[in-house]
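Below you'll find only one chain, the form predicted alone, shown as structure tokens.
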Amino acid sequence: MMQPKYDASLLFVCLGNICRSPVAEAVCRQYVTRMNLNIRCDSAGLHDYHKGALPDSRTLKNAALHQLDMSGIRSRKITVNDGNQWDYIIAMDHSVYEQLKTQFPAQAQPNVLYEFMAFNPQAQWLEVPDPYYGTAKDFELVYELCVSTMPWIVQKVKSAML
């Protein structure tokens, strides 16, 4: 079966792919669908701690509060092949970004590897904090940062598509 052709592709990456990057993926899918854009969205983790698992139960609970569709999202580890398959590899925090630069040195250039919050010139946060050891408020913050930054990310992608 042939893969559909996309105008652009975005891969969001955090540590285990159960808290932050799945939210970014779901928010991205929702946003590009609403905007009628042909952009592929996915997520991965640096580690395979939770390989094949659903997003964290607290992530799912927060997503349900916002009618955010997380269906089909399963944890996976970023692979060497991912380095060549994505137009944008977007790290959820600076630590993940630095590890990705080491793992994918050829992609550590300004047009492939990015930090999530760097897209948002109005951001008060420098990165999306990991909520794993936090409270429901921390999971809500992840959602809010993803929603407020996604228009900036998509605008950058759309501009590059022209």
The other form holds:
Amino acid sequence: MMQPKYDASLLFVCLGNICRSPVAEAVCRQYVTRMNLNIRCDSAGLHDYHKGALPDSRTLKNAALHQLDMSGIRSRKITVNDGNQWDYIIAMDHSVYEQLKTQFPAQAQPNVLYEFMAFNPQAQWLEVPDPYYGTAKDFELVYELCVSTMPWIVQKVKSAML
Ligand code: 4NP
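Output the form predicted together with 4-nitrophenyl phosphate next; the form predicted alone has already been displayed.
The next block holds the full complex; its first chain is the one shown before.
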């Protein structure tokens, strides 16, 4: 089958690809669908500790509270090929961003690598905190930051498409 054409493509990256970036992916997909935009969304992790796994059970529980569809999302590690396949590679926190810059030095130059919270000038958070060793409220914060930041991200992507 032919690869469908997209107007833009976004890859969200965290450490394990089971807590934060899968929520960003799902929120992104929900938002671009609502906005009737043809934007590709995916997520990946720096590590393969959870390769092939569903999102964390606490992530799924919190998503269910908000009717966020996370079906079909499985953990995968970012690959060398990802470096050339995405218009935007968006790190969920600063240390992930720094590691991506080391891993993809060429992409650090032509505006491919970004920090998630840098898109949102109104947020009080500079990064999406890792909820893995946290509680339910930390998972809710991940969801809230993804929902409040996604319109800013899509706005920027749309303006670059014009
Ligand atoms: P994520 O959270 O990077 O948001 O998916 C984590 C998941 C797993 C681990 C750390 C963070 N871990 O150390 O296994």
